[in-house]
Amino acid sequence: MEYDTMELDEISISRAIVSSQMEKLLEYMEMDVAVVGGGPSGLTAAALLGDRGFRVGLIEKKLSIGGGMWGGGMMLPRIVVQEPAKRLLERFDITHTPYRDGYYVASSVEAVSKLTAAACDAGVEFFNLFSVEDVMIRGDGRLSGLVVNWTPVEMAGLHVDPLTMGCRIAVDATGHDAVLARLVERKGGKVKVRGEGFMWADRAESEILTHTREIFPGLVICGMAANAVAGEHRMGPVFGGMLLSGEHAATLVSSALRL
């Protein structure tokens, strides 16, 4: 039928859109991986953990993926990353123009786009506009699901009840706010957020593999999350060691999914 003859069927389009979402909502109420936190090292490690057939679901609290990634240094559309993350803009095909000893740059958007593009070919569901409010841990002591609810909801100070999605590990890559890291110490569980430290760039690339790490039974952090649990420095615009936090937590994820 040629579209300008169709006729749009309001309903249909509503239905359409109601009924593949919950579809998905259903299906993943009980997950592989639960990677929280849609900016570069919560992608990366989502992509990868989608690539090696792990059922992999992605949320995020705002409307757009990316994170701090999008605005690249203060609203400039370009980040640097240095030559040991190199491999990892090859990747996943990220343009990238060398600039001196190691560094490269290369368009946030690009990156942004590309990686989230990875993330969905992998086969990763998002749930975007999902925000965390508590977290599931039973008698054996491990994470086992999260609370969420949607984010207006959050923003809007409203009594709803939450719904639950279960996973079988957890990944924090919520940046700076360390969401779920901070969950599991309000409710005492044994993790201490020291809350992340100056601006350092060399310090925070250098130490951020050594951050991420699993800090809870089935918790994993990575990204600036994994700095901002152990006290480390922060890094401004240059995101070399979030793909490489997020790649590490993936192998991470893989290796503990697999004994």
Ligand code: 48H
Contents of the next structure:
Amino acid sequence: MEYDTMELDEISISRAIVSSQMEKLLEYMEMDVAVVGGGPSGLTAAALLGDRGFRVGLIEKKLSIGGGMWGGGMMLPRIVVQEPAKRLLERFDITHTPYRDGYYVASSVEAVSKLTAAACDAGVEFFNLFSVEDVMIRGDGRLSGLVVNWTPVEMAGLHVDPLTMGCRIAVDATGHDAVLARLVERKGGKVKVRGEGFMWADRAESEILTHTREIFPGLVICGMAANAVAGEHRMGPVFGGMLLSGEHAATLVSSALRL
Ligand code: 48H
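Shown: the form predicted alone; wanted: the form predicted in complex with the named molecule:
Next comes the full complex, and the chain you just saw is listed first.
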């Protein structure tokens, strides 16, 4: 079947992509909040901060956003969310069905998609395939920027110097690896990454909000990274704590920036 179309010009298509993305990159060289990691906690934090009017950039090293949520439990694309986080499922319009008292089941694909859509609607700018390899900390002892490179450069082991993006505050939402916290620790900042403990879902979920905090001036940690820093246990495919931790990180960041 044919349809009427204007003649497509490959050079214009390329110019449109390069000029619009480079404009965004320049705009986000100075942002309010840099959220590193596009898993459930990072997406929640980014969406809520964007809603509050901050300029938020989300930096994700992989091609796709969503982190460990896509895979649900052992590649069965379902997640469990417990009662205290039900209001966040509602906030993001994620369909959920009760399983038994206090447990809700949702599709991991819908959950990632709706969180991502909410972040887009809140004006969050995504920088996927960007990997954070260092942080900027100057004389005032505060984290004030991220050192980034293309993930394919990192994967190929090429010697290519990175670029730096400035931020008023960063959120480490890099999951189990707690990348930013480890970087600061390795380079002598007063941060100790204790590493996560074995599976104990009830304890891990109930403590995650205590561990979601500013661990270094200008660096808030959330999600699984917060538990990894604190030496807390893991919880498997129950995701309420990730959403609540992202929400708590957003509250901490917005009060820090509004002081
Ligand atoms: C840019 C980076 C870098 C980098 C990593 O793992 P995530 O889904 O993180 P959370 O904390 O939002 O959610 C954790 C959850 O998915 C999970 O694994 C749970 C609940 N496990 C429990 C258990 O017992 O196992 O997402 C982190 C994201 C990923 O997309 C990474 O690619 C990204 O961070 N990332 N992005 N620069 N250097 N390192």
